[in-house]
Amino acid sequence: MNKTKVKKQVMDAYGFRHACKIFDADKKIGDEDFDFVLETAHLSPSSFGFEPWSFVVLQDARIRELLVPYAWGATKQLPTASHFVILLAKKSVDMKHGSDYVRYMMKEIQQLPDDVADEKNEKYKHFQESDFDIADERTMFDWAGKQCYIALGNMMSAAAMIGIDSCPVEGFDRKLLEKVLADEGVLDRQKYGVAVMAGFGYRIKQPREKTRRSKADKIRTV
């Protein structure tokens, strides 16, 4: 591997990246290049390996429509991003400890032993009641959006190295845009709420100069 060339190539995507408020309209992803943008999401790591999400991409232009009355920080986004993705947190339902999807993720998908297991989720409600103080339904669902984030974060970076724009956006009343989403048959809300929303596709003009705080403000080593 010629980490130089690498490095190069990240930093040229972080260099590149910005949130783009509005895209071409006329210019749309490929398949290919949209499937390894989502399978960066797919692979994303998560706390306990539990993949606390779910991801919706929203390609009917009547439903993103619908959305846009709800969705101050998408106004633009909506109606022009090539691909738009609504990141879906769980809730307590499925993400407390010893539920049946936690119980499911340990024995089908991570092929877990009991033994093992059960010990897995005894550290898990641990995890839960003692370290994090995951007490109710709110602080349950902003911890499983904050492991949303992480496949967010790894989407935009991913696209951006392949010459894609995104825009990350939190800017929605989360109530009732879950309620058109509910009732467009989009959303489950007993089990999952919006964490986060994301636009991509292709810049129609450039962006200015980023702005960012220095390194020795913000980073020390101790």
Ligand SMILES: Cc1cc2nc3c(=O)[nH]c(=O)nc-3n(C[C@H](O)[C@H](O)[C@H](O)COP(=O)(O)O)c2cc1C
Second form
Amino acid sequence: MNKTKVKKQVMDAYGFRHACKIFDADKKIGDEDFDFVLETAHLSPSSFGFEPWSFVVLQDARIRELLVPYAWGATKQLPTASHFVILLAKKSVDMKHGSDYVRYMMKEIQQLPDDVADEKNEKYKHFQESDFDIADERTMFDWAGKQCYIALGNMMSAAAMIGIDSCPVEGFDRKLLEKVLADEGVLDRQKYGVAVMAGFGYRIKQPREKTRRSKADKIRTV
Ligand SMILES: Cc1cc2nc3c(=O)[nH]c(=O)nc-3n(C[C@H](O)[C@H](O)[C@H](O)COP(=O)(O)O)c2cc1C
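Got the form predicted alone; any chance of the form predicted together with the ligand too?
In what comes next, the whole complex appears, and the chain from above leads the way.
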């Protein structure tokens, strides 16, 4: 591996990425390229490996339009993005220790023997109730949501590596937006809530210069 070359490619991508406010509505991302972006969400790490998420690729223009009044941060991105992803975070009905979903993940997906799964569930219970203190509904949803942001970051970085623009979106009224999605049959509100969203596509104008605090102001080695 040529590290110098790879580092330059990564840094070029991080320089290229910006929060794209409006996309070129005529330019579509090819299936293979978007599959690559989704693959990075699929392979993203999650706490205990329990994948507290689901990703909706919202390509239905009518439903996108219905969301606009409740998504002030995406009024231009919703209608113009080639692909628009809603990252759903699982609620405590699934994420709570001992739930059917947690059992399914350990047994069917992680293929753990019963005794190992029981032990893991005990650790997970202690983690939820004591270490991280996330047992109440809202905190557990937010904990699941934090993990969705890892997938979001990976998708945006991967997209930038192949010249695809993106915009992360949390400018929305969660309750009202979720109601639309539930009414349209896109969201099961018992199990999921909207963590964050993201548009992907191609820019039509150049972004402003990046503004960042100095590294010295935010990074320290002790
Ligand atoms: C979690 C998150 C939510 C964001 N929500 C929105 C949004 O709703 N609408 C928008 O236009 N930009 C949104 N942004 C973009 C930020 O404003 C932007 O990333 C920041 O100003 C830095 O600029 P840059 O990404 O172009 O470097 C969001 C960014 C993050 C990380």
